[in-house]
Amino acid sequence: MLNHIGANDIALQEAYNQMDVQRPPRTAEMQVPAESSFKVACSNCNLRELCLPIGLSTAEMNRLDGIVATRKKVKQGGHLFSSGDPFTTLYAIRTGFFKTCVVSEDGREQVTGFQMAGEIMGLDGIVSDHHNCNAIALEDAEVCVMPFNHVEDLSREIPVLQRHVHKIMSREIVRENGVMMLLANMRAEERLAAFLLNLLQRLHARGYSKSELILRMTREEIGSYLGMKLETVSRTFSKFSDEGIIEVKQKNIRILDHEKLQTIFNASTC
């Protein structure tokens, strides 16, 4: 949660719980995911604590790193699924950083979020049991893969759980919500700081610098997350960056001014 925010504005903020920055990015190269030998341990991992539930016994834990068969990589374009793909797992993010999108009849493609390490993806294919959009690696990936109905069976028999498992869905709704309530309400520097700061929230609690960071998205990917043009996000940069808000060098960005961009989120919340 961004700091010095309310609680009314959470929704807004679950809006932007969609991204990361990992390691600098390869060689695009379109690729299907491959499939690593090695079985992979949820009680050993380093992201343990951002993706699975806190209060598992020690035979829980077991018993959940039973149902992660494997795990894939994906190189950067590489698309983990696809629209329209059955839906028979759910992915667990171990490393690098992921787009959702979904194109129009006429080409245009449309970024529905960005998914980071510790987050879950897939849950768009319940509803139907089809994927409804595509899922696309903006740099090298791996992730762990975990059959949902292996998913669905543990959940029943571990009540912590089934209640994750409840609050990831009841996050992807507020998330929704969020995006809602950006579009309609906030001017381009508003979404911009937003953006900004919840990114840099995020980054922190994951180790990273309070006040750099790389964007792994293009500007135009950026822009069309929050409903802007791509020389409407490019000239809110290039404000932020002359008002001595943030240095800007190509995709690294380095907070100068973090009350000042604080001040214009609050903006849009009064």
Second form
Protein chains: 2
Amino acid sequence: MLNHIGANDIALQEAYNQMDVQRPPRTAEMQVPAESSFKVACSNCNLRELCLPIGLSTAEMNRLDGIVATRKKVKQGGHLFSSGDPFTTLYAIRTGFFKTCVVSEDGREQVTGFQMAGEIMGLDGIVSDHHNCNAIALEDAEVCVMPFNHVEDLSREIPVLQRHVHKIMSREIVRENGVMMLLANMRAEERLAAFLLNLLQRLHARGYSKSELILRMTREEIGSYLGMKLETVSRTFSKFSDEGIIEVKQKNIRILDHEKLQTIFNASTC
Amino acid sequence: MLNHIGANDIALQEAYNQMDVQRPPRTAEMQVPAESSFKVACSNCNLRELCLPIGLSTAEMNRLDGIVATRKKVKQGGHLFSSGDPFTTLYAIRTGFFKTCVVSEDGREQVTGFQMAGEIMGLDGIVSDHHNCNAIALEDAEVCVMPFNHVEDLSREIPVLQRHVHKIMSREIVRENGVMMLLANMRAEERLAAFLLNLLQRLHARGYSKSELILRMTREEIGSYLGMKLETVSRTFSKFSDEGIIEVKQKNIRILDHEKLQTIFNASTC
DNA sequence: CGATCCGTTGAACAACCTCAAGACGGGTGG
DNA sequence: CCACCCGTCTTGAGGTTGTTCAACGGATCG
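Pass me the form predicted in complex with the DNA as well; I've looked at the form predicted on its own already.
And the full complex, kicking off with our chain again.
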């Protein structure tokens, strides 16, 4: 059930359990203009198991290297793409953290997801050739630019890639099914527990601790995603803290009782 | 915005405006065993513009005929597939009406969508090779069975089909984004207005009236989809009725003031 | 024609929201 | 280096929406 709101790395969690990468501190020197870009190769990217299918031959891998046209840096707060922009490419996150959100005519913003390294963005644009949401960096980020025509061309020649693309889209559909369940059926505490567990799972798959995390988004953004007001998010954090389940220090969260969090998440009998 | 919760027929609405098909009354004779199936062809199916890409050559069309292995009838209340079933095929609805729903461990059911003729079901199963939701017929139905391996094989040879498959999946992602917005941000009246307008739009695209519809689902199923209790659904229907916006006679709904419904849907300033 | 499911309505209640005030922390400029 | 400022977060009090529980009416179907 947790997987329903999970990211596109569920099956790969085990493979990454032994990783112990720590995110390097961001320094001023690393912040280059948002539009700068340069050539790269997937075949020696340490995230390739997150983005690409497994079991490719060397020849196929070499062909796939061409799938990433360029990389692109986005500074914190910058838009990778905006609703209404023409759709031409998918993006794979190399570093950084994004939110995607839709905005209704009357200005209400709905965060539809949070994305981290190895996850794919832009799938919403395929149906209408225009993006349907905003993708905004919550910290300085770098993405791989994958022209969709090229993805399709290669998919026709590499069945494993074709299946992989289909799985990524299907996974997003299933994730959103889980969010619907969360929004329609769960109470505030269950939502927040589900949110934290999901983030922990995805971060753990990337080599981070299971018992600590840094929230890259504000309380308001969490609230938007979970269908509750920022005050309720804050109160629920406080409640968890009072109960000794977590320790909250601003954006730093330490998990003290993972099991209890799981129990809250599973709670039907409230 | 309405399109966010729309079905996979948005772009085709205009093409179908002139249709004037009325659903034939269901009789006992039409109800055959759920498992019966037989061969058919897409090329002369009157729903092909809803299921299939436009602009195919005759040769391509002939190849595509083979995409539907069989048809399958499902009786009201029957499961087309269930969560956990091995995934092998997609389904296109020929006649009838379905709901898809996920069930959490603790037994809470969440309706994730309602599907009608020309719409595709089963995309949720691709990611894990197992279905992730239940698809249940809300009236006697018939679907086209399309083995997914075959869909993929043909997609590799017919780029237009490949793109079409991608669009269908992207459309589902965008639809669910809209549902998230609805669940997280809207009040009961807005949700129900959005729901009615969406159904009307999709039915209209299939030749039905813009001012009348028959609900194939119960108040509870509507409530599940919209994240509210059946009592609230009923009360909101009554409220709309009192205000002269609609006329409610059990499952029969007549739209008296389409514009007002639209206004409620758009209402930010409540 | 009775059983059952479905829908409607009322009244009390709870969860969450709204509004408001104040605390904290990081960044900036003097 | 310190003071200030702004965005963010926390907490309280009171209000509102939607839920819960319950009873009843109506439709459908064997």
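Rigid core here is just the name for the largest C-alpha set that superposes within 1.5 Å across the two forms. All values derive from a computational prediction rather than experimental measurement. Residue numbers count along the first chain shown, from 1.
Using the core for the fit, does the CA position of residue 106 change by 2 Å or more between these two forms?
True for residue 106: a C-alpha shift of 2 Å or more.
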